[in-house]
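First, one chain by itself in structure tokens, the form predicted on its own.
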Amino acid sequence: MATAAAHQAAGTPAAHATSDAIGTASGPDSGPDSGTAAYQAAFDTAVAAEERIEPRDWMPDAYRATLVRQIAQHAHSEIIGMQPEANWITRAPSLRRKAILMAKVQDEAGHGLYLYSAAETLGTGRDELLDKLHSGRQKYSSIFNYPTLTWADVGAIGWLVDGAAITNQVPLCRCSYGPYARAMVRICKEESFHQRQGYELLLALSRGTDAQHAMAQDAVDRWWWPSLMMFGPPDDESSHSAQSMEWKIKRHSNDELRQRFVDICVPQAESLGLALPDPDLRWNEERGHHDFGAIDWTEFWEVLKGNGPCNEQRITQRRRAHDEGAWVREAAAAHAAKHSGASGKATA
């Protein structure tokens, strides 16, 4: 929660701040107008001191709605990101690698949980969100909307798609709302393990036989280009970087991010003994980062316009299996009333 001092040197009490705020001033232009200004101020305060905000303290209707669209779009990524690599469980080649992708598809169930939770901590209702999702009215990451060709795109998954996740994901564990924040701190641990099994099972396929070598240097051909678009487009087309930044809530530009993660997979994809698919890549002494070639922006904006190669099959998948599920919600809400009132009578 922002600290009494950030309230009061904004001139407002804390306590006035946090509680008599709550459902009456969620924004610049909501509440008493004397009080908004200090608000504000006292927002602007905790921000710029790297105090977290917490559910329960004023913030402006802006920094609220970006959070729920946000991690909105983190969440539904996180189950909708299920899909490709389920594909595999059945077939997978051992029972080693089966039991490490079942654990792996749970972890990102686990990880939309967190977020939803996330979410309804700034009022937003989860059924809300899933009800956006299912209707288009709410992404989710471009890079889940390309097929699993073989068993070589779980490990390229793995490596590429969660280490570009990771570089992503790692500063927002220092992210200005509280429960995002300390969310993300599990959730990068577990990445972090995703994309370990990644890079071993891809290193296994190249050190194997050849047509195992080709294996994984076909998947890493395809998944190179679409992990870079992972992080949003170029800093002069993103509208919504700059603020985000300036609250706190994201810590790097899209670009920046691009860059930390090239130069983090070139040394790595000579360790694996795969080529990435850039004849424009190579390091830039001057720059200190590796120069990278131009990606193909319009093969994004049409995937994120929902003509991706999976796009249909993805949402569609997501809604029956929200719509088969709706009776064991029901029954979960069911059983938990019956304890709550069994325990209500027996406290009474």
Second form
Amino acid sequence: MATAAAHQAAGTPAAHATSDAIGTASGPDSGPDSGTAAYQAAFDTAVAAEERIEPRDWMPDAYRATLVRQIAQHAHSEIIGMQPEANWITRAPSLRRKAILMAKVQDEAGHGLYLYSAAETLGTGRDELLDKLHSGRQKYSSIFNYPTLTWADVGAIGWLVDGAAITNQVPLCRCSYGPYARAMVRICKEESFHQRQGYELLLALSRGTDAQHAMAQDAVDRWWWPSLMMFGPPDDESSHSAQSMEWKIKRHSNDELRQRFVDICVPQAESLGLALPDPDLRWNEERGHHDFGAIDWTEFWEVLKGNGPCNEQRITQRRRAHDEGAWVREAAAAHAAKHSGASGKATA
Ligand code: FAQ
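Next up, the form predicted together with ligand FAQ, please; the one we just looked at was the form predicted on its own.
Everything in the complex follows now, all chains and molecules, and the chain you saw is the first one.
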């Protein structure tokens, strides 16, 4: 790699030197010795030059911990996020809608798998992460603690929740950590399909009978504000943003992305013939953005503390699914062991 070669020519360690190699030199993050300082400098240079940090590269402990925290929270959100929509698979109004919804929910499981794999490249196993989710030591997105009361909620989740997820995740395709960035490319393509199916579903309801239109409007009324909360607390209360942006894990602040999402949604709501439930929403010529009303941050923090409408139900269901799936994991492990034994014999 040209940049690594440049580091070597200059007599400094490349960020792409492997952790093993560094471990024998001075030990990563072992203290403020000159070896660690040089690796830190090389890491900083690589990040500044928009190079990707890869699993075996040296990285600061805090960078690794931040990535594990964010990727784990993201992975947990994908698998917990299957629950609100899966609730409607058996009641989808047609075979077409049922097939689409099953495929979407299955995609979310797949996103969880890519993300747990990305976290594993940082040295944290899936069992440990799931254990932290089940014991409440790691979070998942606030949005999945709200109930899906009608069929229109499936459309509102697709349009607003997947829409917010894409707005947040497209910049993550440029995250400085390679495996996370690459996972996000595929996830964003699938989320984009999800968003369109939600929009199409809501459009059908909005143009349907009065009762169907009212059902679509009610769903948008309930999902709008929680969707804005998905972007995280306001910038002045966001504990991780500044450091994560410096490391180029996050590319934009929570408020910037929230504003982008509002600006995208306003014309889409007009095309849908649905109103966004915010009397303060209006175009601000001077800012070149829409102004919008105050978000209820008390509600957000309460949901994070476990006091949302569905927190208990979601985590209970997740733990039950995990326990009931134990035999599948055991069978898969036995199959893998048998398979590797067979291929081992063949090789011998
Ligand atoms: N919910 O300092 P910040 C999806 C926590 S995927 C819960 O601003 P950060 C797909 C945060 O962890 C949706 N907790 O944090 C789908 C921190 O607590 P900690 C998930 C939240 O990390 C669609 C504290 O507040 N997407 O929807 C939330 O810099 C349909 C302070 O916050 C991702 O995870 C929240 N909304 O920024 C699936 C994307 N917001 O850890 C099924 C990746 C903040 O110190 C159906 N993640 N917190 O205890 C990110 O981009 C970032 O982690 C943010 C938060 C922007 C979410």
